[in-house]
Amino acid sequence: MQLLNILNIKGTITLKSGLHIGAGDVEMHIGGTDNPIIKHPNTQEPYIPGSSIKGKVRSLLELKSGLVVKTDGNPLSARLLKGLKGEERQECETILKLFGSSGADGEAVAELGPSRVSFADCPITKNWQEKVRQSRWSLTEVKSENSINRIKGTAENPRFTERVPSDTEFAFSVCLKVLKPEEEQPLLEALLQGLKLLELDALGGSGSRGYGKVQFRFEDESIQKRFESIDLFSRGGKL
């Protein structure tokens, strides 16, 4: 096993809906929401933490193989691989290439070698900052929602979400090891089709109402073109 190639992958990612990602804070302020989003803690600009990313790309890859109904919902670990055969089985050797098992997992985690992506935390960029520094807009919005009550027809629990406004433009970029040459190619498919999922979802919290729809521009046109022509479900969903 031989580090042979590092692929940076950027590109920029825009908001199509407004984004909440929590920073995890349950103190409530005077004047301030009751669901704060995650900010940088020097610049209080809202960012997105790779994590976030690669968690819900993972999550994605898993659900469309089929493999969760294996594991109760957990995540797919390289114990799996001793049950599988055929195509189940290099799906599963895929994803946990890209995204790691648990070392508890021994020597077949060896094999498989280390988690090929890198995701970076994604900052606001530089040109959607000047342009609402000229603007005089914000950096985040406040969505107020609440409850119908059935018989009444009334509003009732309001609750106050932050949120990043639609349009809002973060950089992207993630890495991807090359250990073997003939694994570059399937990797950065699974890669690309997990980006594509995710596309179609949506990304952080409320995802069924509305919130965490996000577009990817690749700054690599090759891998642009490929991105669009993915067809997510010809092969019945299979990588």
The other form holds:
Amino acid sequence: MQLLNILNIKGTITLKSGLHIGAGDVEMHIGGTDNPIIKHPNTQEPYIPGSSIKGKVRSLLELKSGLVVKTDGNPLSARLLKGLKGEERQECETILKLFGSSGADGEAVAELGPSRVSFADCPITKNWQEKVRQSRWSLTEVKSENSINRIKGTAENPRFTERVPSDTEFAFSVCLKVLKPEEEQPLLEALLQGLKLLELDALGGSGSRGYGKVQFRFEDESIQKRFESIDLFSRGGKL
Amino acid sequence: MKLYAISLEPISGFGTPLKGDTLFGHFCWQAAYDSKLLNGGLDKWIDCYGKKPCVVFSSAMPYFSGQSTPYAVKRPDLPRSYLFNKLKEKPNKREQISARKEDSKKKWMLLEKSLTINLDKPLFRTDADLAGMVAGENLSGSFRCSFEQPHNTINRLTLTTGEGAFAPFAETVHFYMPETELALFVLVDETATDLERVCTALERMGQFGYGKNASTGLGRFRLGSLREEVSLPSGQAFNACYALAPVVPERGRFSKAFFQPFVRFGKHGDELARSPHPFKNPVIMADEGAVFLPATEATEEVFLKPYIGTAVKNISKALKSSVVQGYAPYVPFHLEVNS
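Okay, that was the form predicted alone. Show me the form predicted together with its partner chain next.
Expanding to the full complex; the earlier chain stays at the top.
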């Protein structure tokens, strides 16, 4: 294997709804929310960790592959390759080459090579920072929620969740290592498919309740056109 | 060998500190995938690494461009009496204790561009001082801070987190203050490679990510404007070496050593990180900031070379030919040894 190229795919992620990527329950500040989001420790500006995008894109690609029934919900690993043939094997290999595999099966992992893809953390774009500053908006919002008692029909369990507001823009960057010429296009295609799946699904917490809808806009026009033309499902997402 | 100073601009958090031996490991992986980075390829230079290192990396240290003392290195690991006593001749015990507390916070030493170390006129600084230098104002914090970043694994059947393998966990991430610049000193054997190729390797490391969790956003940096050859101080009666990276000193070369031990529990990178034996044997090193005094009979020999230390071999079950950078670039200086 030889490093032939590193494709750097850059663009913008625009939030189409509030985004909550939790900072955990490590500490709670007086007057703070009980569900804070992750922020840069120096600037206190929210950012999207590369791990959030990588993890969600991988899990969606694995779900689409249908191979997850064989892993009991765990991520795909090189061990699974032994029992696969044809298209299933190819799909599994593509995911493992892109995102990496656990070290349980040394030989199989060595054949796959290193993880090809590397997602950077996504900071808020300079444009958005400026817009927020000029408009005197806040970089975050707090959404209150509750649950409804099914018998009384009244609100219970109020909670306050911090989110990054809709329309916020983040700078997105992902690197793809090309180690074999014949791998470049299939891996790029799979990566773009994963990002398309993410657009259709959601990033961060509470996705089924409307949080975390995102839209990608790529700097490179050819990548943008290719991304827009991706048809993920045979029925094109229609009934 | 030529000594170069190269500046880096961190643009993300780091899971792994930018230490000389880890940077060398990353450079080797770059050379393994691009044979043009080292003349004759990586294997040739690994074979002779014990006698002739191709590149020796220092650890990264804060860099302040345009200042008369642009580098901030770790305070030498010398006893306090070598560093502060001359400055703190306090009359009473209370003042002495107070001064000692103040001094112990000063973990950094500023260095001039000429890299001259003069312990009679030391420029020791605290973390907060460095934060102020980066921000251009007085700050109470540190120029480097850490926080616990939570992670979890998504259950592919439910697309939620949960228990067991899917339970949330936290990992420590270190962030530098925005606009912090770091400097590396790199010794380059001109018969092996050159500044341009070392910079190419560093650029790729910074682009794809350095160290732990590189594929999920950590360890990003870009190269700064500083890429120049530097000279070590010369022409004086030096008797000590200040190490700029973790080092495994040669046996019998030094009469005195002042250092903090640093145990490198190394792990293979790239594809070997996921091999059945990803961990290397631990290596006990003297951390950067160590001071070594060459034995009288070895003084000339030590100061002839621009680096100190040895190669460390036989540390891996996954790849027998693996080596660890036990070498370190050093700054020669004169240490007045207390009797």
